[in-house]
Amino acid sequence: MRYLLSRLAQGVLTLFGVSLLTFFLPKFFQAPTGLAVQVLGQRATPHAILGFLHEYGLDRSLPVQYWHWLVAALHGNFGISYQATATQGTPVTVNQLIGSNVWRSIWLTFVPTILSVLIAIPIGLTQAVRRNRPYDHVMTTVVYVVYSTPAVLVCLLLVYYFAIQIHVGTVSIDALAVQISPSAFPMWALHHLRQFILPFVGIIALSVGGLTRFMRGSALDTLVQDHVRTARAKGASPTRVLFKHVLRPSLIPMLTIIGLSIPSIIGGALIVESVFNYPGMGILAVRATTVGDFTVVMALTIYTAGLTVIGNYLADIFTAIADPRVRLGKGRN
């Protein structure tokens, strides 16, 4: 409990530091009057600009602005998107933009991430058991080739050879497929699954290489431990040694990787979204950064930092459950 409480305190301090940087850095790039003109237009009168600044608290001192922003952020309110408000003519909140994109990114990345882990664990474990044998060399070569290939090239090759040449999957994801309705999700998923085959394969190809190498290295470290040698000396079968004495300790480092994957699951895969024309969180972040919509960028930064902290904390909890040394206070850094 002491270990988990200390990790929780570190996470809270990290989020506080991120919030400071997130709030104050954009102030150096755009003045409040610039935001007012961005929303109201170039013909906005000085009176209208002053009214806008007063309405959203931009005429106050920076510490006061930060305090009000922090309190609102803790309640899940990140203000309005200035660019979207200027485009649509009515106030559009940051939560509306994120809410309309986050489920798309979760659907796009969650399933491939789970499949990548399920594929990487047996491959990496088998490579470790058959170290320096033909199987290990072949899989290492394949993994390195896939892992070192640029993401955009992987996606383009999938589109060209599968979608265009043999008509498996689609070149892009149409507008109907991005309208995810949680209430009708099962039927929606089955109806539009063909359009997501290639994006899924692309994300798996980009993820499974690193996970496989990580699992192989972890399993190799476990195979030389004393408890594995003792189990073999006592006559335990290779299958029992592998699944009881090697697999569980080898999965402990993988828990950290899985925990750190949570932000990418929520944030989406930028390259895949771009190639397949899929509006998700990755595209939202790029567009917000390009047009200088800093309230959206600030919210996405806080969300990403929060998810990273949560992912690390969950990994710490699972590690403490799986590794007795952590519970006894011997596994702390």
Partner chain sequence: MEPSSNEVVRDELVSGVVASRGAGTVAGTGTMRQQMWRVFRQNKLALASLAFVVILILGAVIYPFFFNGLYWKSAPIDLANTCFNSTAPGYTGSAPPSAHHWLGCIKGYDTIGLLFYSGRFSLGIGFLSAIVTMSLGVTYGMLSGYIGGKLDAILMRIVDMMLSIPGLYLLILTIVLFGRSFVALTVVIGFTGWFGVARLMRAETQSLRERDYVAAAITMGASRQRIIYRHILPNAMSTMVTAGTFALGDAILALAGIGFLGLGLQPPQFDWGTLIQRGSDVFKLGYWWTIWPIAALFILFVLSTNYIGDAMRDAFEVRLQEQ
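Residue numbers count along the first chain shown, from 1. None of the values given here were measured: they were computed from a predicted structure. For clarity, a rigid core is taken as the largest C-alpha set superposing within 1.5 Å between two forms. Compared with the form predicted in complex with the partner chain:
Annotated hinge between these two forms: 99, selected from 79, 99, 249, 308 as the site between the two rigid parts. A rotation of 7 degrees carries the smaller rigid part relative to the larger between these two forms, according to C-alpha superpositions.
Given the form predicted on its own above, produce the structure of the same protein in the form predicted in complex with the partner chain.
A lone chain is what you will see next.
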């Protein structure tokens, strides 16, 4: 329990650090008056600018601004998007802009990540068992290739050879997706599963390589351990040895890795989103970044970091369940 509490504290600390970074980094590059000009236009009077700065608290010192931002953010309010406000003429909040993109991204990444893990475990395990045999060499090369192919290429090839040539999956996601509420989205997605086939495959392709390699390494480490020989000496069958004595110890380090690979999966999903025109966080992040809409970028970064922290924490919980050494207080670090 103590282990989980300290991990939780670490997670909170991480999020706090991320918020500091995302808050202060853009501030060094963008003066508040610049923001005001961006929103009010080049012809804004000094008076109007001062009014704007005061309205949004931009005339106060940075630590104070950060404090106000933090308190609001803890209530789920990430302020206004200056860029959108400028183009639309009325204040647009970050939350309005982000809408349910976060939920759609979670849906897009969660399912294929689970699938990736389910694919990686048996492949890695069987590779380890047949170490240095043709099967292992072939799979190692396949895994290498999958690992080293940019996600863009995978997606393009999928689109052409599947969606266009043999009509499996679609070239892009239905534009309607934006209008579906987060709660209704999974059902909607289930009904339109065909559209999701290729994006899912794309995300699997970008995560499965690393996971398989890790699983192979982890299983190899377990296979050479003495307790596996002990199990064989008992007369246990190969299947029994594999499932009872190799699989579980090899899965424990896998859990941590799955947690840790969340940021790279979310990052990779950005490419998949932009190829399939999927209204998720990634597309929003690129658009917001390129136009310098930093409040949106900050919110998105916090969200992704939050997802990572939650993912890592889940991994810690599962590790504690799977590994008595962690659960019973002989923590591994």
